[in-house]
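Let's start with one chain on its own, the form predicted on its own, as structure tokens.
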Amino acid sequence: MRLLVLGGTVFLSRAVAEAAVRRGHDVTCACRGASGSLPDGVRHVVLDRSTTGAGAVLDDGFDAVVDVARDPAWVRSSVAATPSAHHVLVSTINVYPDTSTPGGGPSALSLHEPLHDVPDEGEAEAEAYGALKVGCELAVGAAASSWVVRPGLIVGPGDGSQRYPWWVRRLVDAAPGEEVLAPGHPDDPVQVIDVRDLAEWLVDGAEQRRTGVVDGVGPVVGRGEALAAIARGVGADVRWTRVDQDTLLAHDVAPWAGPRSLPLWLPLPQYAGLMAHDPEPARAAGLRTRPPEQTAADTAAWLATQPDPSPPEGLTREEERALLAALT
């Protein structure tokens, strides 16, 4: 298979290129090449999608295309340049405005009204992310065939965010028997997918020319088990102190990401569905997920090769200690 990966230097697009090369496919990565190195075994076509249309450097000789774009204009351009290829578009569960309903998915949830172009400079592009991805989904429909995959939180080696990696770092650094703050209730849902499992599945879909729309999500587990699996994966033996969400909010602890936050925690009930999408359609379509302990161990090994994030996000150790002391 001649596979075009639009991207290829970081995280998911890189993992897709690596997976396809391992299977013996002829892989081309079209990107600037400025965000990182490309995997061994791929051909690089220089393409800056912010300034150049895909048709200037691409032809219609590819069997399949994998695209992670968030700009509908980029998708329109790549589909126009490769109209006969099978297009696999990586969208997002952020296309659904409803974040409170557990068990959601394409057949149960409505979508944001689409945005077909990125907002002008100065407008809140981050808030428009879901609507832009809906625009990308509509744009990919012009291809001969397409498969739209909507992942949730993607984790694993190469994760440049400070959400899942924050917990891996925290537990790697924990002393034996150390007290660690655990947010919310242990049964609160957590749903992540290892980037390598998602990438392998995307290559499956390209090979098999899957069509339709599916949420690319892993199993739902309680936060207590999710954190325990990370601890087991990195060999940490800690004492968990559970702190309910009302207490966390009263002490100005932020959810999800950012300064003074606890990642993987979202207030309920307004976000009860964000990490609890129905995983069965993806599993039925062949998605297989590795043990969470392996994801944690491999993420820890990757983080050991990386500099500490600057500026750091999440609760600092001092903030965590002060909060725990205030609650005793």
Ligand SMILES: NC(=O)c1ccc[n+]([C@@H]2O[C@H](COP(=O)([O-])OP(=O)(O)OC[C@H]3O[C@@H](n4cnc5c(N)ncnc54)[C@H](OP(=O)(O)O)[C@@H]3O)[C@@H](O)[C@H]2O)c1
Given for the second form:
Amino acid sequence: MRLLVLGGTVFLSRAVAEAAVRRGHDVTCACRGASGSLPDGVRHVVLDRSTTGAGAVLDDGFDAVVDVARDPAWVRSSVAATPSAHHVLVSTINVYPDTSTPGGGPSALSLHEPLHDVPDEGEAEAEAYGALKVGCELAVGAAASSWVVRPGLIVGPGDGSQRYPWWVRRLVDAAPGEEVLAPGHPDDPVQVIDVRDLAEWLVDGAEQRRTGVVDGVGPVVGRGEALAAIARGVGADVRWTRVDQDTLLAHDVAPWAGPRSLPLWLPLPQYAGLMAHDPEPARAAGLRTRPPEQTAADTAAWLATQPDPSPPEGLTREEERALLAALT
Ligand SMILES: NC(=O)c1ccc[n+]([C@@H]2O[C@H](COP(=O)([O-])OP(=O)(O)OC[C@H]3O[C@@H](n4cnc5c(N)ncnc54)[C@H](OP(=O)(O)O)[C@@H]3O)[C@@H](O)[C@H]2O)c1
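Hand over the structure of the form predicted together with this ligand; the form predicted on its own is what we had up.
Then the entire complex follows, led off by the chain already shown.
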């Protein structure tokens, strides 16, 4: 297969290119080459999608395209340049405004009104992310055939965010028997997908010219088990102290990401659906997920190779200690 990856220098799009090369495909990555290195074995076509139409540098000889774009204009341009190819669009579960209904998916949840162009400078592009992805999904419909995959939280080696890696670092650094704060209730849902499992499945979909729309999500597990699996994966033996969400909110602990946050924690019921999408359609469509311990171990190994990891953004150790001391 002649595969075009629009991206290839970071995390998911890089994992897709790597997986496709491993399978013996002829892989071209079109991007600026600004965000990182490309995997060995790919051809690089230099393309800055913010300034150059894809047709200026790409021909229509590709069998399949994998695109991670967030800007519908970029998708319109790449589809116009490669109209005969099968397009796999990486969207997001943020296309659904409903974050509270568990078990949701394409047939159960409605979508944001689409945005067809990135808002003018000064407006909050991050807030428009879901609506722009809906615009991207509509734009990819102009291709000969397309498959839209809406992932939930993607984790694993190469994850430059401060979400899942925050927990890996916290537990790698924990002394034997150390007390660690476990947010919320142990049965609260957590749902992640290892970037490599998602990438392999995206390449399957490109090979098989899979069509339709599906959430790219792994199994739902309780947070207690999700955190315990990370601990097992990195060989940490800690003492968990549960702190319920009302107490965390009362002490100004932020959910999900950012300063003073505890990642993988989301207040319920307003976010009861975000990490509890129905995983069955993806599984039925061939998505296979590795053991969570392996994701944790490999993320820890990857973090250890990072030359100068920036300080974790979430709750600091001092803040965690102060909080535990105040509660016990
Ligand atoms: N992380 C999550 O938990 C999560 C959850 C749900 C969905 N998603 C979706 O999953 C995908 C993640 O993709 P990703 O990991 O590859 O990261 P990404 O940040 O979405 O995309 C990065 C790629 O886009 C390229 N790019 C950026 N600006 C460009 C430009 N002006 N011209 C050409 N290429 C450009 C980058 O290459 P250069 O900078 O080198 O040009 C890089 O290879 C996205 O679609 C995201 O919306 C993520």
